[in-house]
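Just the one chain here, the form predicted on its own, laid out as structure tokens.
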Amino acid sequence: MVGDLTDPTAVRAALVNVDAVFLVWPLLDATPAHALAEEIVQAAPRVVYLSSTAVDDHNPDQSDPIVQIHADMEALLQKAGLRPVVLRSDTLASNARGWAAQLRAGDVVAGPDFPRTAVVDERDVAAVAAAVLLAPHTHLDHGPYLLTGPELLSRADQVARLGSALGRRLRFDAVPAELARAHMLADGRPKALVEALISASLHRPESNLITDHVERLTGRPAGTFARWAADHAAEFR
């Protein structure tokens, strides 16, 4: 089914005979999600929402716009009475694909630096989502479940592991926010997304969070970023 999450008519059609929804909200504004939530309430499926481990439940004002939208979406879904199962993901390993063009051109990845996080393989997030969607309704609480990889990694650590997978000596070069902003805008990224990424690089706190929630929900431990890099090395050559 192809449609637009901000179009209630399209959402209504997509929800016919659907008993479970895996929701990933792609916008930096929760306002259009109010109509979406109303349609989901009417259809009454189970809802699994993909959020962020960076959400701080004790602070209504989150560190940056990306985390804020996840907190806002969680609150909106709860207020609508949907009681979603919330999966909070750490940094996705697949974000590294954004470095592919630089690595095809040379051995340096330049960009804004971010605090260390327990980078999680997106395949593990998918496996958790599938397990939760297929689990008997009474077997799970509503979370949040915190999905992390097994080790804390900086951007430099990730680039080094990509280098090992590629058989090359790679380097991460952290650039100032203004230069990073200019580069991302020149690459054609939307201004709102660029500002959100810059804000995250400047304001998101370092995380020491590592959990066993991937293993608890899938029966197997979370994979390493090194494994992800080896499996996707061809994308960077």
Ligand SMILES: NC(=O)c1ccc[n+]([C@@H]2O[C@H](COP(=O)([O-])OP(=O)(O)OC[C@H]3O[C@@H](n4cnc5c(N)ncnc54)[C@H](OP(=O)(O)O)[C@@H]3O)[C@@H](O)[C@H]2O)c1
Contents of the next structure:
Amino acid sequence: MVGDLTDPTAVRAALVNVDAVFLVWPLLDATPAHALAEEIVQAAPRVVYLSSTAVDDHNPDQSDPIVQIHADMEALLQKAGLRPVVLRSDTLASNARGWAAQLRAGDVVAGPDFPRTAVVDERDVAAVAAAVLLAPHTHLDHGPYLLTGPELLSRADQVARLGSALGRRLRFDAVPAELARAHMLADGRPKALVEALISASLHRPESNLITDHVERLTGRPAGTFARWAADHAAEFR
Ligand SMILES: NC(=O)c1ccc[n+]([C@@H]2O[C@H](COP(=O)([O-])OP(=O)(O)OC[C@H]3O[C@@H](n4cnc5c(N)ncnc54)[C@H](OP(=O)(O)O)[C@@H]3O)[C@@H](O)[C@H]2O)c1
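Go ahead and give the structure of the form predicted in complex with this ligand, now that the form predicted on its own is out.
Everything in the complex follows now, all chains and molecules, and the chain you saw is the first one.
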């Protein structure tokens, strides 16, 4: 069923006979989520929410708008009484798809730099979500689970691993925030998203978090970015 998460009528229709929900909230505004939460409360399913490892439980003000929205959403769902199972994900490997156009045109990826993180394969996040959605109620721990990949990687490390998968020598060029902003706006990305991404690149703190939560929940170790790159190489040629 296709529908807009901010349309309560569409959400109500989508929730008929549903007993478990994997909730992804990709918006930068939590306001419409109040109506969504009311619909979910009525349908009373199990809720698994996809959040971010960058959420800091000890700080009401998060590092940037993307992390703030996840902290706000976790609180909103709790307050609505939904007791979500929270999956906090590290940087998704699939973000690298945003480099595909540049790598089809040349050997350099130019973009805003970010601190190193343990980039996680989105297929592992999906496998964890499926495991939690299907777990017997008696086995359910509400987390938050911290889903990371097995190694800390900079943007340059990721580009180098893509190069190995493609058999090419690739380079990452860190672009200053002002220029990165201008490029992203020229690409047609929405202004609020561009500002959120720039803010994340400037303010997201360095992380050395690596956990075994993917393995604990799926029974197999988290995949490497090198494997992701090998599996997706064709998209960059
Ligand atoms: N990317 C990361 O590194 C990362 C890390 C941790 C957590 N997260 C979180 O994971 C979620 C997904 O991230 P992402 O990077 O994969 O995001 P994304 O590429 O922007 O994908 C968002 C998805 O949500 C859909 N969508 C957007 N607005 C919608 C609406 N009003 N109703 C229904 N669907 C809507 C989009 O559909 P269309 O394609 O049809 O527009 C798209 O499939 C976000 O909440 C993000 O904050 C991401």
